[in-house]
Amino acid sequence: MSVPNPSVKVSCRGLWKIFGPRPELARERAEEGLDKAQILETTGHVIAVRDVSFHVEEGEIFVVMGLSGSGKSTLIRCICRLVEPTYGQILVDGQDVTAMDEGRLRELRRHRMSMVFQHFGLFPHRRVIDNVAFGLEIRGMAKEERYRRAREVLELVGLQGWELYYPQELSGGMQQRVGLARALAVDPAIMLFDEPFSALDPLIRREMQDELLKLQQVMHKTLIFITHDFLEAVKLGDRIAVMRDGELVQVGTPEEIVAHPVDEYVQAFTVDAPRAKVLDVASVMHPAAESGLPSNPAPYTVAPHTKLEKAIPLLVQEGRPLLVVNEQEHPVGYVDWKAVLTALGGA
């Protein structure tokens, strides 16, 4: 029996989600190499979610990506059981939660777990603070209290003055906050985010997408997020699962992503990627031991982490190659005009 890592939080084995009478028919057919649309055709079965298998870190933003039928909301919502998984288990600070009974998943859902939907779901009879405290109204904690809570987190996502509105009378970037507020108030440790941008305005989203990570730097939540824009997923992710029809295809830091797509699929995600800013010195340099190093390199030398955008300059500057340097200040590999410019051409 293995030992349980304690720094992860979500770990998801071999879960499949089977839409149709007899899934063990449909999962019959994939594990013989059928795809998709042929276990649809043969049998009438939608696969969902097949045989998909990934773990989340504790204060990690770990990102589900794909096109539409992806089968990413599927996924996330068999997480927290809105979807009843066919096969497999979910584990929550090593509990397995498919098999929950309705007590303790109960108790998952109120005190450890929230979701943020993308049609923000609120309630439009109820007041902005109503709808925050709503969660805190189920645990049964008393209402001088829940609106002492309520206008803290209010507070934080930037909406103290609006407590007594409704959710018509606020514009679609602000219900969105009110949604956050609401799942933030019962301190879940675990977030789930259900493409909760995407029904915004570029201009809303990109300034939720900043006051998430603001957030994410003082909360050290745990937030899984599905989106089908890989330009947010670049910049929300620590990690990013890309899915397919169901499946796992690549899971990776964003600059293993995007210097180093598994296939095609992946590769179109990554074209109109800001290569410069996702990309680090790391994923580009010439390694020392395998290179060797340059005779005249630039009398600057940069930290494996640096971003290409910030060592491009330097580059222009100097004409040279630049020296990487570990935290020692010993030389790990160089990065060179050849290095960049390949990275940058997405070869």
Second form
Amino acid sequence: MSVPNPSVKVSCRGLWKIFGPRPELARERAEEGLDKAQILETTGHVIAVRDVSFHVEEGEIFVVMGLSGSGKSTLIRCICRLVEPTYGQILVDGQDVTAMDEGRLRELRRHRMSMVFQHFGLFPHRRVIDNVAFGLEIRGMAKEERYRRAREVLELVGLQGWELYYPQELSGGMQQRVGLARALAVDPAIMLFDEPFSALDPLIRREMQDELLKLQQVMHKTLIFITHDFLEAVKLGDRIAVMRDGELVQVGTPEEIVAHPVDEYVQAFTVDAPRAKVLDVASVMHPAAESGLPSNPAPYTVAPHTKLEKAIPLLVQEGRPLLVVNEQEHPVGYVDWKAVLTALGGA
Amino acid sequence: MVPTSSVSPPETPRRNTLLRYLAGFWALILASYALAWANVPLDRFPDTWYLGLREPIDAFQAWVIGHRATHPAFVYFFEPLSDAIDWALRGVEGQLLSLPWYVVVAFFFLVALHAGGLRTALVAGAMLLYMGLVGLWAESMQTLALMGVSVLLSLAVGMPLGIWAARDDRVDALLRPVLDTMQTMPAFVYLIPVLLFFGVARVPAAVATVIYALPPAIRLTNLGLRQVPRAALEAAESFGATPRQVLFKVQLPLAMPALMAGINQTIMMALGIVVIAALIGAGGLGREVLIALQRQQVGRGVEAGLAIVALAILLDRVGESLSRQVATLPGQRTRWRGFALLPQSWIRFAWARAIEEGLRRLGQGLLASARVLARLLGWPLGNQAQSYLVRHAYAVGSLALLLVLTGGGAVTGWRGFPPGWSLDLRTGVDAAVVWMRDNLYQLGDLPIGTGPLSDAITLYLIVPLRQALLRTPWPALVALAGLLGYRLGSWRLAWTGMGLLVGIGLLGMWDKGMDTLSQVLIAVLITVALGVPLGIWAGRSQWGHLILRPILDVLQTIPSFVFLVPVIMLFNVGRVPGIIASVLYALPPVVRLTDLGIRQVAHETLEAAVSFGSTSRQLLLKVQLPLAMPTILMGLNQTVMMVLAMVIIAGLVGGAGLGLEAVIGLAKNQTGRGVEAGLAIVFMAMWLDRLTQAWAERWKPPRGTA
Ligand SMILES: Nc1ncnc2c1ncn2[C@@H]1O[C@H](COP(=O)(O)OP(=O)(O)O)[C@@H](O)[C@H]1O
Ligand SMILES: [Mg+2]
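Show the form predicted together with its partner chain, please, because up to now only the form predicted on its own has appeared in this conversation.
Every chain and every other molecule in the complex is listed next, the one we just looked at coming first.
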């Protein structure tokens, strides 16, 4: 590898996780080109994560999505070694997590990384405040201090007043707020989310997503977020990685994925996406280099990153193609109805 | 969007027809008879195959007795251990007996009051009073001490082992078969080897109790820790908790309900062994029952038996309410108890409110005076100490009360249970026994009464079955065991069963074993014939459930041998009382599990059946019973094991067979004989246990793979 990019927070190189007694056999099969099902059939090994590499930049929300069973949970657990990776490297701030001994790993988990779980993973025998203070307690922080910090975080997630309740007395949404608060309390640089909102009602889910985005605006943490819901991925993700059968099939910004899915699997996810909200004009325009420019453009122009939902009213109003111009006001292409409709039709 | 592979049903295993088995079985029988007819002696297990375990064991015992004072194993291990246990037993017993009786009563009352409320406290008090009233205070305290020490030791050994097993799968895999085997073994089996190493008296009784009560302590600790949701463990780990922190901050607190259940079961197991422990000189209540059984003093036996039941109820109720308190997750517990003493629901009565108000004032007054007193002593109570006192007001108050009572006892010299307070049950019971013997044994010349019933069971069930088992050539029986094993389970089960049966023969216990087997089968048959219909009734009618539940609850807290006392007064000695007592003892699990099995059937399933127009009968036969079958068969398994546990006790009242052999071995200190009989019972237990479990397993609906 070349000189590490200082803004890369987490990176994964050639990561494999194979469940079974003799992973080397399964890996051989995999390198011969057999797929997950065939390998399970012939060797009884489950290839949960298959040769995955990616980088996550500092302050980024990196979303991993895929169908259930595609290896998302295993992947995210490998990052903090709740699941021991079989092959490959995981670097956090340039340090190899896979090479850490017990003590260093514990340090990493206590101070730099925390996780929010799909089914909350709260401790039913501890009051809300003791749940939130758990990570601090584990570090050995004194009671007064950790309670003070826990109260702060509870306020941040809007749960002040619930300190003395037990988690099971709270609604699902509130329980996940506790889970979030517990992860925030240790003030980690990196947060891992394993489908944190999947178990919640759609309305609550949306509320939590908004809240997470709002928090992120002030926190600027590095988030790795797992979901199987493409809308959620599009809404939260700066970049999205799509997984299938343990492999990353595509990594890119939401626009790239919606506009140019690499295969049918990825495209199937994008069908339900609110394309007008995701796609920008740059990804659907007729580039000037190929198609030239229209003879009678509308009097308005749009910037390349304008979302289609903003451009469509202008098209309606004018009935003429819109020029797309770059920062130097130089036209780079144009959009007309044909371009928009083709993109919205999911081509 | 995702390729789904087409689903074809996996091949179903071919079912072997019953007919083929039957044909095989008859062929074997005929072959054996043919051999017998050709003068090959097959009706008796060959004497020449006898292993002769008895002699080396007796020789070993003689060696042990000779070397007890000199051999290092004894000097440095068994004797010090024995001394330590003896010291603990004496200490606890001495304490219990030197405390004034009412302090003991008050202690249990206060604990029960705190844990379970006034009802539990009154029950606890009444149970202790009963022990004093029938003149068995000292014996009861002896038994209580034996139990207390044994249970503590069991937990001290069992819990760490359970924790270890929960954290290390290899340890678990190692322990599991051992515990499984231990749990199929009747209590007395442990007495024999223990006798060898610890001699006769209460120490071996305590050791045997500890070992016997160990499996639930280990098992439930293990289970409790393993049941802790993975999510909670994972979360703890993800925050960097050390294994130790995970154990103490997450696993143990969450495993508390199971731990408490384990403690409760450990106590009940320990109670189950007290009479048997009396066989080797443990003293206490068990000895009373034993003497009464041997001398056929029914009244005395009833008094002592009820004292054991009282002890069982006391420990069960207090233990259960304690565990319920710990087991309820904090969030579900009422966070505020308005009433300190009386049930909260009595709040509508003015007098109840007045009493509670008085108590509250009293508490405040005491606290205030403690504050004043402390200040006078120049030792003012800090805020922390005060809040501590307030939070633990109950414990502090109770302790103070107990101390005052003890002090009062020392001043007044009242200690033993007042002799003037007595409850005479035995005269009445003995009179009743005489009356029953005269009147119930047979009603005039009619064939009605316990006498004719006993005769009928003997004549039409026991004798024919025993004769059949003894007359059938032994290879045919062994083959039958194999066939049964194969049909219900696998080849492995078949070989195991055959091996175990042959083992009984090799121990020289074939005839006695068949005698016992016939009694066991009959007891199981009667139990099932009574229990399943009762269970169906309880499962299908709310009334049945309501009526049977309290009865079963009581039956289940009664240690096995206590059933013998009333039974011998009706049926005399012989094989029948043992069988009847076994039936009573083993009835609750069948009824309970049948009831449970039927109630577990999903409501939707029933609705579906009804919507197709099922009659109530069709509902039972086509839906409820088949679905309840695995649970009912689990009940059968428990029944068989309980009946087997009764075998030795039945031996005490003339049950003959292996039980009698074991009793004689124990009582006459003929260890070799006891070991042979004991092993034979263990073999039979292992065989029947596996067989019934395999049967239950077969009935389980196939599990989905999705
Ligand atoms: N402990 C395990 N042992 C064996 N197979 C596992 C284990 N955990 C997960 N798997 C398998 O690995 C694959 C990926 O699982 P997972 O990471 O949970 O997927 P996702 O979170 O995307 O639903 C699945 O096929 C699953 O069955
Ligand atoms: Mg998952």
